[in-house]
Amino acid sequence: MNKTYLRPLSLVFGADAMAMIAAGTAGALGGIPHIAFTHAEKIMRDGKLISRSIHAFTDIKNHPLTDEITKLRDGFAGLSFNRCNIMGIVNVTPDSFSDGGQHEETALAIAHGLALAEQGADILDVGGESTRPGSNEVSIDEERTRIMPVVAALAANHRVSVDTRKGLLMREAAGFGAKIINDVSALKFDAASVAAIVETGLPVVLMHAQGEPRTMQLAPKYQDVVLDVYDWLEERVAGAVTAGIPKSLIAVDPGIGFGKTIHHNLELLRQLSIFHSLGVALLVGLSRKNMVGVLTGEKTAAKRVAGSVGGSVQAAMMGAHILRVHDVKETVDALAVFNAALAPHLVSL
């Protein structure tokens, strides 16, 4: 395999970036008008040969690859990505590892819902199954009953996600409202899903995930986690838009904790740039894992709100167009104060 990857670097901001942009000696990072990169890394892979070079953007601005970097994304669930948006957790489960139980009545999921949106969240990410490290398939007849009621209720005022691995679900949410499919196993879980997603013309997020969720955790391995994700993550966007589904409803995300160690999720962390090569969307989600238990100390799931919201304004540094998260008002809050700084001229006090 010869192939050729392109990480942006040398980031600007804020009306730098914009100005840099206009110019042509910088490119806006995955659309975003205000995030631009003047360099980029030319990483050239040969089986287990991996040679890397840094290059100027006004030298690789005419690469394929570059086109896909800093072309404007729009057209997913009528999101501007202009910004960072933010998807709010609504997990209606007994056993996810920071909230479990907290929500599983519907009443309580859906007063959840309404009051992330009210904090803030542009997305309601409703989900019936538990994928924590760990965890066991819920049967088909369980996840509808603990996520359709919530999605029908949210959905009638709300952007509503659903999270879900099953095709049968995915059309049914669809059928109550629901604007986006966030799938975890990136449509390879069912082999229904693929056609629910063309059918039903919903966008949908490909995760990447080593392994199943009961075992992923157990001993994950890559050659270059970076770029045997984005591989990864390629193919499933490709097999997507041969089976039917438009690139500009496809978002990806990298998988931070799902068949990863700490070293290999602070590699996405630090690289995440590259996977605006794929030319769609970005997903993050970090919020309250254990790679920020470990990092901060912190044992408790609940009680890493402070460390998410780092790592979630760092995802946004790097051009992230969707942060998961738990925690919306702290996240939210934090994003105010750095898109501020970005355009003060803006901000009306």
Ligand code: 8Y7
Second form
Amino acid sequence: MNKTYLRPLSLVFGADAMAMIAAGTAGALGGIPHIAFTHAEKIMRDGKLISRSIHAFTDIKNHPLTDEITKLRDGFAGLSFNRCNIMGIVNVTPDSFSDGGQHEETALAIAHGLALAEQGADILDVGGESTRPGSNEVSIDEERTRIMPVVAALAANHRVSVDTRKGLLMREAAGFGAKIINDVSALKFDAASVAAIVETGLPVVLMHAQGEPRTMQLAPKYQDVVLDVYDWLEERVAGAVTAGIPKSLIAVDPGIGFGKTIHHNLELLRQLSIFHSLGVALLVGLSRKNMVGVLTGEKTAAKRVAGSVGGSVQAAMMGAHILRVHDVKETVDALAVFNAALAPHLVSL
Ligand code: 8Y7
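What I would like now is the form predicted in complex with this ligand, since the data block earlier showed the form predicted alone; can you produce it?
All chains and molecules follow, beginning with the one already shown.
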């Protein structure tokens, strides 16, 4: 079957972007008015055959995929997607904090979440099930005990997303005030999760993963990682829409490190802009991941801050609408300078 993809290229920023979009010579990347693309790579895949050609925006401006790339995204948990938003990571797993028992673990996670909000996080992502490579499953009772008190406390004054794959916990989290569900299985893990999203009306992040967390890094395999991840996400979005979840309530995520070699991860980052043609918000999480460790030679995850910020800035340049990060202040600071330099109209001085 022959399929066409469009990957936005030749990015222009700030006032130049707005002038070119107004003139019809460039399109708004992911609907972001200050990031524009003047060209796109048209990719055709027919079985094992892949052909590529580069076209000016004016030659593809009427392509249906161009509409998807350029349309404004809005209505996702009240976030404004004309800029990059920061999702701060709040892990509630025993290995993240001291071993002072559940009570102390809860208190530490809440304090951490409040600190990240203070540093400028737009979203606090609370998770109690480690889905890192090699990790084992956590029981639903254990996961509930870890996350719900933290969700309830943080959701009182902040926009909380809940990192879970379980439908029942999605519903319960909604009851405690969660505003977003972040599912690393893209609603595949639990048959009850689709109905939980439809019935709570919460926006959802659909992340790509190949295989199960425990074994996914053993032998990741793709024909073309970017096109394969794209097709997979497209199918998950289509399934969600059919089930009754509007596109405005969906974000996609290529799932850096989830069943991918470093080569796969780097290829996904290099060609990240292709995912905008899915017509939904784009989230990227690379914070402190193994890829950053390999590229920097830094074996300690907590010391991968600068490398992670470098990757986040690249994803922001490619129009990512949300970045999932541990180091909120460092990322916010980097984006403040980056945004001011490429689009001075965004800052008031
Ligand atoms: C991601 C994620 C993790 C990611 C989204 C880690 C829960 C591994 N990574 N969720 N979760 N995207 N949406 O190193 O990349 O943070 S856990």
